[in-house]
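Starting off, we have a lone chain in the form predicted on its own, written out as structure tokens.
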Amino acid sequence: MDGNGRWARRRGLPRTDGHTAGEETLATIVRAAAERNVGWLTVFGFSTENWVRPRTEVRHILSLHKKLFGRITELNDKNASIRWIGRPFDEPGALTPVFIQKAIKKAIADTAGNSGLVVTVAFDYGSRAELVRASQIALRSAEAITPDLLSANMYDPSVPPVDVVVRTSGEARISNFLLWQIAGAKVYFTERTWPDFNASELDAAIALVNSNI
């Protein structure tokens, strides 16, 4: 979901006006997902190296995070479950903050009864930290090491192979995300920023899935 600092650049607004901005585009394509019957969406929200940017930015970040995780309502509505990947809590390394980590397990336990579509945020994450765990796991085992056992070991072996990786903001290149499970993906770029996003983009998107490019 690039883009929300450019974003807020391009009209003169600070960084944190961008972020909320991206809040409210990811509601919207939450709802439209839904709508659209897509099995599951999965976001990366704030990634292990996002911890570095300027303290008010990254507080401003986990506040938007909270109202994310405190959707409930429209979520049930929309008969959409939530789920969660990143460091595990207790591992070492982690930093996600107690507050988040409470509003996280809500937010799982109050929609985990619904059937829909399943919304994965990718918080406190990164693909190759996800590799490495799931190798030191492999490793232990007495089994040999397959690409079924990876996939068994990664933070959320449900989380199916990807159909379609969407970049915004004119970004052409593959970041720290689910690098294990887009293998075979389609790639769909756009110039727009995340928080210009729209229901018409994620259609294009889709539509990539069953296409011959």
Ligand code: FPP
Second form
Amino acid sequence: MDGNGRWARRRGLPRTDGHTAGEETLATIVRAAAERNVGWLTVFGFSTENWVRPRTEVRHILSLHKKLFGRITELNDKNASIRWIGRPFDEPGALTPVFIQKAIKKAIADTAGNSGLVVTVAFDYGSRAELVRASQIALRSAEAITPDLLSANMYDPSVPPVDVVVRTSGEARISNFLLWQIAGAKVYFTERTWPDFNASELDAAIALVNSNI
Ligand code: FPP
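With the form predicted on its own in hand, show me what the form predicted together with this ligand looks like.
The complete assembly is shown below, putting the previous chain first.
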């Protein structure tokens, strides 16, 4: 969800306003994805590298995650469930604060009965950390290392192979996100910043999945 900061700067607003707008956009896109019968939507909410941002910005992004994980009624109305991927809370070095842990656990429990769209939020997440952990577990298992064994040890093994990666804000590079799961994925690039992303852009990204490009 790149470009919250740029969206704010272009309007002469603080970066935090860009994140607030970004959270609203995410709520809109979750609704649009559910209406389009998308099965899985996985978003990069906060990375293992994002903790070094200024304290006020980190605090604001945390409060937005609390808000997002609190949107239980909306999610239930759309038959959507919430999941989370990231460094396990009890792992040395993991940084998810307890109030976010609680919000995550409650959102997961309160939406677990829904059978539609699965919204997975990556928080305190880094793909390389996920792969290192999966490799360590696989090595301890004394089984031969295979792609299936590594897949089974991702943070949430049920996250399926990705059909399309959306890269907003003119970013033309892949980040430290779902590197294992995006093998073979299409990549949808857009110049729009995340707060300006909308349902038509989502349609264009979905259309890419079935195109011959
Ligand atoms: C990327 O834009 C955004 C983030 C790292 C913050 C997390 C995302 C949001 C707050 C929007 C969705 C909300 C939730 C709660 C998941 P940037 O700050 O890197 O912007 P820039 O690239 O323009 O500087």
